[in-house]
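Next up: just one chain, as structure tokens, the form predicted alone.
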Amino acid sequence: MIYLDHAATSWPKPDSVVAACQHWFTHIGISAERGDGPRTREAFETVQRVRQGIAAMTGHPADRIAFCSGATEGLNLVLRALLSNESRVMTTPFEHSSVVRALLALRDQRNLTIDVPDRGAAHGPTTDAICEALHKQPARVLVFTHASNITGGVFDAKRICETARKVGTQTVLDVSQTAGYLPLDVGADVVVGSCHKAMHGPPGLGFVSAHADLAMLPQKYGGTGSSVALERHPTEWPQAFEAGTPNTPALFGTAAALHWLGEHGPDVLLDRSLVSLNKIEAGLRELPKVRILSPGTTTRTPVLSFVHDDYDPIEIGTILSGQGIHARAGFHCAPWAHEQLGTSAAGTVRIATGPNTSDHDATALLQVLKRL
């Protein structure tokens, strides 16, 4: 199978990641801080390596890295912690449903005001538009994606976070599409991401990385494996945002993934992924009746979407699947973005390459599309 859906989850995973997960199932079987002995210590040390690895990426202290089931849970927890009754929050039209749906639910529950600058612009809001909106009317929180999961366009997060800090707005950055590809230390107060995309870790694990001075109270409650019999959930990080049995097999796999990333270099992996994407984009531009949805930015992730005048995206996805090519067709959990791009009726065909996507894969995809 030719796999072109790395924006959803990277596949295949590195052998070392699979082996690390298997090691937990075969030789460990327990979680950190749930007992004592050599297996518990190995679990604890592995979890700490993951905290330290993510902290090195985000610029926050390791004890301010909390793990959760994924970016969706992390974003929900953070937004509930930061947004009180009648808060003003700013965001963009390119947010994932984990932001859009969380904000709309909180708007109903807490009477939020939601600002979406430059909604309706051709490629979505520019960095300039977001910064201008912050200066005009600062929000309590700005939550925004580092990169669109439909067009691959990347926001200038560092500049946006600098502007937000100057006007007293807290920033929450969703790095699900960029973690493993781009630098994440951009000055955001909170960085939330998933480990199963460009980080090449297993699914079922995400992280919340918070600035040392940012206060966020627990939003879920339960066991933490503490050696102290506490009646109430701890407010100290990272346990403040962690409750219940952790996904330790995924943590072992993510530890291996971080080592793998360090060996290869995120910039190298991004460049390798863009080589095949650029070939696909060049080929698509030669096809009649195909419209590529431009990211509108110079920096991008290896993601592109297109539509065809004569075929529904789902039809194209089915045709590709019949030829052994897995791409993503339809909607991509980003409802406002489809409205912005004029693709609300049927969505798009999304191509998301990875570091192992070959020239042969790109050629095979284009050959099928040329026959439409």
Ligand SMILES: Cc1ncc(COP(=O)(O)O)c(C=O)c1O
Contents of the next structure:
Amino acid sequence: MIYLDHAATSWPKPDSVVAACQHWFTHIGISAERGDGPRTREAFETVQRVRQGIAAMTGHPADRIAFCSGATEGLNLVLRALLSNESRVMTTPFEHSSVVRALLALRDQRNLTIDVPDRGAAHGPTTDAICEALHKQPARVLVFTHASNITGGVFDAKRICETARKVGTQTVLDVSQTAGYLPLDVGADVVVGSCHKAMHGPPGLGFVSAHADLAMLPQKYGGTGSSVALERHPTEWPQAFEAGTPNTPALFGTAAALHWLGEHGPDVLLDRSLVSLNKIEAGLRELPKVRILSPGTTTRTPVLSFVHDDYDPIEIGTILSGQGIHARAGFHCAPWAHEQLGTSAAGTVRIATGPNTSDHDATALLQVLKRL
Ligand SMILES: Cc1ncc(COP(=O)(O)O)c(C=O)c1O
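Since the one above is the form predicted alone, can you give the form predicted in complex with the ligand too?
Then the entire complex follows, led off by the chain already shown.
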């Protein structure tokens, strides 16, 4: 199979990641902070290594890294913690459903005002538009994706977070599409991500990384391994944001993934992924009847979408699948972005390459598309 769906999840995972998960199942079997002995210690040290690794990426302290099941859970928890009744929140039209749906549900419950600068603008939104909107009408919280999961376009998160800080708006940055590719230490108050995309960890693990001074109360309650004698859920991090048995095999896999990322270098992995993506984009530009949805900038993630005048995205997905090519066709869990891009009727074909996507893979894809 030619796998071109790395924006959904990276595959194959590095051998060391698979081996680390296997090691947990075969030799460890228990969680950190649940019991005593060498296996608990190994689990504890591994989990600490993941906290430290993510802290090094986001620039937040290691004890402010909490684990959750993915960016979806992390974003839901953080938005619930930061937004109270009547809060004003700002976001962008390029958000994943894990932001859009979480905000709409909270609006119903807490009567939020949701500002979406440049929604409906043909180009939008740009970093400029967000900064201008913040100056005009600061919000309590700005939640935004670092990169679009449909076009690969990247926001200048550093400039946006700087502007937000000046006007007193707290920032929540969704790095699901950039963690493992781009620097995440951009000054956001909270950084939320999943470990199974460009970080190359297993699915079922995400993180909330918070600035040391940011107060956020627990949003789910339960066992924490430590502070077990307390009747109430602890308010100290990271336990404040963690409850229940953790996904320790995924934590072992992610520890290995962080090591693998460090060995290869995120910028090298991104460049490698962009070589095949750029070849695909150049090939698509030569095809009549194809409209490409891509940022056209050098800072980007290895993701693009396209639509075809004569074929529905789903039809193209089926044709590709028949040729052993796994791309993603239809809608991509970002309903406002489809509106913005004019693809609300049928979605797009999304191509997302990874560091192992070869020149041969790109050629094979283009050959099928040329025959349409
Ligand atoms: C931009 C963005 N945010 C959030 C998510 C949700 O991630 P998960 O499904 O791992 O919770 C995704 C997943 O596709 C995404 O692309």
